[in-house]
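Form predicted on its own, single chain, as structure tokens, below.
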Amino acid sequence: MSDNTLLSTDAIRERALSALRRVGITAPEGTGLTARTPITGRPLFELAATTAEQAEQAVTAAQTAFRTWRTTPAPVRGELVRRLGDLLREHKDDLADLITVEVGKIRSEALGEIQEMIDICDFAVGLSRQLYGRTIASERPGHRLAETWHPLGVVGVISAFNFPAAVWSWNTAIALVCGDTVVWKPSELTPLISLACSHLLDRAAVEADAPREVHRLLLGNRGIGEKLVDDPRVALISATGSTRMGREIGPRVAARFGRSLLELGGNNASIVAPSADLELALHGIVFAAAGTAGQRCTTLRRLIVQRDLADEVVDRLTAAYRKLPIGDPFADGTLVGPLITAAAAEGMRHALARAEAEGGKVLVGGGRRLADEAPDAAYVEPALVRMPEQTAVVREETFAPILYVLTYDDFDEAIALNNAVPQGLSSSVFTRDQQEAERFVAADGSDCGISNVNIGTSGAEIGGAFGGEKETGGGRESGSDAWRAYMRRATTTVNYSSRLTLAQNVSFL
């Protein structure tokens, strides 16, 4: 399908500034950080970066605010998050504009990200009245044994470019109702949406009569994030990014006995079994593999198809890939926008070359689009690659729209292929065989944190805990009981008798 005509960089700049004005802020002009757009690959304007001294002051302010915020009743803390959710609803279109400007997401995906933020605010408001502990049966007469959850402290959030607002909201909405304060260091590629979100939370704090210092924003490069990682006053570091980043952050936080919540790489697979509804599978596969231009941590990167079905599935996917509309993410009908940087496109080209060297065949895609119209941007055709086996390149995560197709003979082999990678985030199976479906989600099935049946690997709801195993880091964010990562547990024994009875029948004095 033909590409769309791109907006000019000047038009994109004005769209971004207009969205910021409607949110209520003027971009802090200065030096140290460049706002740019992947739509044209060009810079928009310069921004003031956070200095080391300002980062120190932000943590100090958050630590001071925590002393008050931790004793504020949780339902009152929930009112701050409720007001944030209202403001997100009010400015949903403006925030979606900023995400498209800075990330290149198509309109429906950008709006979907803001809806995800609204949803987590609703969830967190309800959670503010459900931070339950428990009473435990004591072995001693006249004693009560209980478990209570208390606020943890300052939470440092380090977020990635691909979900620049949603991941922040997962952490921040939950942390705030848990009684923590937050210092946020977003990706340097997405300062505008970060400024907008932070401003709305500041406004919510004023309107909810909460301390403004419960949240602080740091704009800058890696060095600013490292200050959060190494600061002993930051009780929890929640970091989203690459496995390489996690390998650096985890040991540094552990060395100071801090906590870390890591959401790292994904190399997600879907199995297509003989009984699968192929039309349903096709829709799930194409969205999971090509949506967000392959730049989700849950993007489908490996397709494991029963051998007898492989040719038909590949033919249907090839036809679908040839029709994918690639171009301006603001334009109606576009399904695939740009990669975030030219470096990402180079990584894709390198991975495809390796795949061919390892015996693979590129069936469709892999080429560049809009090179004349936007020479500094990175528009690529999602690629479908038939592989003879799960080679070295297939076992690695390339953050681009490459889908490797593998085959299997029996279901045990399919599960083994799914699990035989270092990452363990998301997985799925397409089958109408109940035995296969149940086996896939059983203890000896998929080893991933997310295991889906008859749906793709992308598109998680906020109600479930989000995260994965192995090199994905083991963290859990968003729903279910993920809130416990943001609190500390206290076990309490109350003796309301007139005797001091020791546990385990110990006798002393």
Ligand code: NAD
Contents of the next structure:
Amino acid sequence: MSDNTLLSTDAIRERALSALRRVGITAPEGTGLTARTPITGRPLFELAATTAEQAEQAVTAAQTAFRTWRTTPAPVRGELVRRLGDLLREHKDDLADLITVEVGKIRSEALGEIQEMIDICDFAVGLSRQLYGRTIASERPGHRLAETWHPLGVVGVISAFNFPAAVWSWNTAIALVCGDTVVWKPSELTPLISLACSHLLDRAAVEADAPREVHRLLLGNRGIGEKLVDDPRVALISATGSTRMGREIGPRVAARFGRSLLELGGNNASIVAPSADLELALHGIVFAAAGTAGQRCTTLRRLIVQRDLADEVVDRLTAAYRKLPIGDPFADGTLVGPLITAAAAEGMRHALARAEAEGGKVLVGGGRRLADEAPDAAYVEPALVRMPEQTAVVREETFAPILYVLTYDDFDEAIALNNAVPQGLSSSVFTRDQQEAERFVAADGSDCGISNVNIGTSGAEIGGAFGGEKETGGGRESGSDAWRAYMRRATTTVNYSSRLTLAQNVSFL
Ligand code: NAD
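The form predicted together with ligand NAD is what I want next, because the block you gave corresponds to the form predicted on its own; please supply it.
Let us now look at the entire complex, which starts with that chain.
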């Protein structure tokens, strides 16, 4: 399919400025950080990077605000998040524009990311009246035993480029209703959407009569993130990004006995079993593997197909891949936008060369598009690679659209292949065999934090807890009871009798 014509960098800059103005930000200013667009690969604006001293002040402000915020009734805290949700609804198009400008997401996926933020705000508002503790039967007469959840403190949120706004909202909406305050260090690749989100929360705070210092934004590279990581006043570091990043910061936070919530890399697989509805499976596979240009943590990277079906599945996928519209993410009809940087495209080329050296065959894709029109951008063709086995390159996460195809003979082997990687984020099976489906989601099935049946690996709803095992870091964010990570638990025993009874029938004096 032909590539569509790209907007010029000037037109993209103007689009970003208009979106920022509508949100309420006049123009980016300062120096130290460059906002770029992957659509042309060119710089857009210079912005002020946060200094170490400003980062220190931000934590001080958030810590001071915490003292009043923690005793503000939770449903009143929920009013701030309700107002934020209203503003996100009002500025949905503007924020989606900024995501497309900075990350290159196609329109529908950029809008989807903002919808996810609205959804988590709704969820958090409801949660603000449901931060349930429990009463536990005491073994002692005249005693009440209870468990209560209290606000934790300052939460440091470090986020990745690929969900530059949704990940912030998962953490921030929940942390705020839990009575915490937030200091956010977004990806250095996405300062504009970060400024816009932070500005809308500031506005919501003013309108909801909440302290503005419940949230502070730090713009900069990993050095400024390290300030948060090492600051003992930051009770929880919630960090989303590569396993490399998690490996660096996890031990640093642990060394000061801080808490960390890690959402790291994935290497997600889908199994295609003989009874699968192939039409449905192919749709699910193409979206999960090529959507967001392969730049989701839940992107499908490994396809484990029953041997007898493999040729048909591969042929149909190859045909679908050839038709994928690649190009300007703002244009109607585009399904695959650019990779975030030229380095990401280089990483893809390198992985494909390794796959071939390890016995793989590239069936389709891997080439570059729009190289003449946008030499600094990184438009790539999603690649499908047949592999003889799960080799070293297949066990790694390459953050680009490469789908490795493996085959299996019996279902146990498929589950073993699914689990035989260091990461444990998302997984799925396409089958109409109930025993296989149940086996896949059972205790001895997929070892991932997400195990789906008859859908792909990506595109989770906010209602469930999101996260994964092993090198994915073990953290859970978003819905269900993930809120507990943002609070501290107090166990309370109240003796309302006039006798001091000791537990376990101990007598003393
Ligand atoms: P990255 O690790 O390069 O950066 C993520 C963030 O961490 C950035 O803000 C960066 O500045 C910061 N950072 C990096 N090193 C740091 C350090 N030593 N101290 C403090 N901060 C540091 O990741 P990326 O390229 O932005 O994002 C892609 C990666 O994120 C992929 O591996 C993807 O799977 C993962 N991801 C995971 C999830 C999840 O929920 N599991 C979600 C989105 C992305």
